[in-house]
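One chain comes next, on its own, written as structure tokens: the form predicted on its own.
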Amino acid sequence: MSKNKNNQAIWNTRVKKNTSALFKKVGSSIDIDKRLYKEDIMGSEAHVEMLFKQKIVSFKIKNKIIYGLKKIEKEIAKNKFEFNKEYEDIHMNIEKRLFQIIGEDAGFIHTARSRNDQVITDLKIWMKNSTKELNSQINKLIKSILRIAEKNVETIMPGFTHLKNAQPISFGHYLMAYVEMFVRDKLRFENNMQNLYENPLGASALAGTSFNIDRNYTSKKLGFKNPTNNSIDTVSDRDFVLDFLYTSSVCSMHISRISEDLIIWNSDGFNLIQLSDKIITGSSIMPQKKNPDLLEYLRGKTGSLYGNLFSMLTILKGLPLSYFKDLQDDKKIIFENFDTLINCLKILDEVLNNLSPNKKRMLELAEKGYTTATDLADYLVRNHSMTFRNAYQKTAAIINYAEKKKKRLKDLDIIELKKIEPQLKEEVMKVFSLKNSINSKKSYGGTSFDNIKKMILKYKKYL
């Protein structure tokens, strides 16, 4: 096809001077938004089908445009499409190629729409699919955690507050805490889908269109539930982007927290877990080192996702209605966010499947720090009609004595205990058993072995 006006920027009939090279460089987004080519073509096909249905374009023109779009999609899929920065973005690159394939009839494709509603339509379709992909990966991660938890229901470890030994718990119970977090992440992503099911197509530049379009038709064709209600809000709204970025940040924070725990536990000071050589690195100078670099990578990437959220919040905070060039950065932020989070979820899943608990060390550490002290206080309340505060003071006195004698609670004999609390009998010694302590926590959500097994079964059914 010979060179014509449609090989130039679309606004060249209005803007007489050539765009500066610098503006062309910063104004072009094709390197980023070419990722939306499938969604853009899908939206264009639905749009032109609607234009034909509403008798705005003829059957012949509709078919020519659909033919051209399908050819372009194949070219891009086979890496035979030449993306041109002169045409700024994916929308104009596709439109310009359409002119080359079918001629002047390609000009009908942009009837009753704008790039403003076009780009949001593309982005929402992409985000729906990406959100489903993230939730699928979260599901996989939860399954891995459940599998490890099921193997470690009766693995005893210390539970920590302030990184100090607090009470004995099951390692399986600890892992199930992260199941709760990732399930909430999954629900947040699912809730975000509600705003992604509103169809922007047809809002046009900002005011709607005078053409007799059918937005319900395009909504159905593109998998949306209904059209958006206000054309101005449609082209200027990025709440759905913020929802996605916020949820990603919270999910990444959970990944960072479990990574931090595992980094600490893998340290020589704790030595509660071992990491397979598959997921560690060495040192360039210290031959003995085995470093948990992947976990540190996960912890560090949380900062990037937080940064993306605050970047978008900052872009939007002083933006008048309706569309402005500032919003062009939303796609770069979202794509980077998605790529980082999906990668982190996969890495964490691999790490979890390549670690093993040091059960002997866990039990040994749980024996330290008087972790059954609360059990003794509870025992005094139940069996000797003490207020909890009185029982607390008696227990503290016993711990002070044990600490002075450099003994564990279970190593004290009944005679020593009676010196502090005469009412105590031999049966109190059962209270100091770590296993008994754990299994006594039968309240809903507690660490008893039976509770954990029920929760594992509950989430297996949920998945």
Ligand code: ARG
Contents of the next structure:
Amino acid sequence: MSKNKNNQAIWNTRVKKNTSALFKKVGSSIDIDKRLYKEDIMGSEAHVEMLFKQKIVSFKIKNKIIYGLKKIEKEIAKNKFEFNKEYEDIHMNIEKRLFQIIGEDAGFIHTARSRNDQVITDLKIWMKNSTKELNSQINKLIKSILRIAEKNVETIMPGFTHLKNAQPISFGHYLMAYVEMFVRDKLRFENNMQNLYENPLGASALAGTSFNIDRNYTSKKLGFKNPTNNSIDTVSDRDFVLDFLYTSSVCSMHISRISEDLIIWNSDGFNLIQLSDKIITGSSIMPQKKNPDLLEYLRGKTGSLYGNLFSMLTILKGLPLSYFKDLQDDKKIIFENFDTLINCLKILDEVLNNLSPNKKRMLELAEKGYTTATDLADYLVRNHSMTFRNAYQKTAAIINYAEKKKKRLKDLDIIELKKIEPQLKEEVMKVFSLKNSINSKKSYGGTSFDNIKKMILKYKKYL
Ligand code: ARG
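Would you mind generating the form predicted in complex with the named molecule now that we have the form predicted on its own?
Now the full complex is given, and it begins with the chain already shown.
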């Protein structure tokens, strides 16, 4: 054990003084990357199997190493492993322990590899699994949205542009907009998998190795499709990290947008939805308050996710090839991102399952702000052969009149309407019905009840 005494750095033959204690404390990543222990052991097992297959290590040594690695895995799983900051990261902690368990033969494990390829191999394996986990959580969320949308196909509410009442829509149609967004998020995560299928192991420090290794073999063993093509790019590439962070940011932005809508709709001014007590908090001073804290949390967290994306972009900008310590922070950023996003997806799911639309109030508000004005203009085009621009002017004149009389469009009578447009007949009154307005929007992707039902069915089949 002379060369690998406990508490001595692997490089202590060359580096004569102990590294700064402060730096060891802050520069070690073990607290963060110990989360990669399973992936690290998996990678080491595949590596040593390959070394044996290629006759680089003997059968006996391979078995000894596998035995030691399995023992370490159990120790960590049972919380019986002592992580030591002296050894910087998970790779060195495991290697050091391997020496304690099997002795000097542990020294063979690091043949033809470096921590530089090891760390990204671990991270890519972890990211593949985590991406799948995120996608199954997104799936669950989509299913919840579909369920709620199905119950609310005929729930009428005002649709907004500029936060001003625009046209009547179905609450179900609004919800289905988020199905589109979350389905796109899933697709983005799935697309990211392409880069995660390339195996970094075997790039070694940066130049490859003089040993006759078989990178296709380790690729297969570790669930990759093929080895990466360029050893220098391999150890310096963190594009897959950026992809993950960007995709998480977009998904989080969707969560934030729906949260913002719901916060507004929950306000006393709008009062369009009711949040159950399970998803609100109170105030320490105002006894009457019921605050939508969970939604605010979701909106706020998007800020940290964007921050993570920008941290990583900034770390990479101007970093020469190939590996540098700067890159070590990738894992902290990625893990934080994953934990935050998966929690946000779960919280949003809980929120959606614990809110109810105030249908009466939604309808009432949808009647305000002349939301069927476009329907009237469309009617004039269809029935009185006007150009849309002329019909628009006529409708605007009718609205000006109604506004002066403090009436809604549906409260005007045909005599009043005829004063402005003599061609109009009694039947025009039907265009002021919100339900008729919604059901007239039959164009593909429009808000008619039938359209929504078909879309819900389509997505139910797709999932
Ligand atoms: N702890 C390092 C990281 O997470 C592992 C790679 C270290 N390589 C090196 N040459 N220092 O990035």
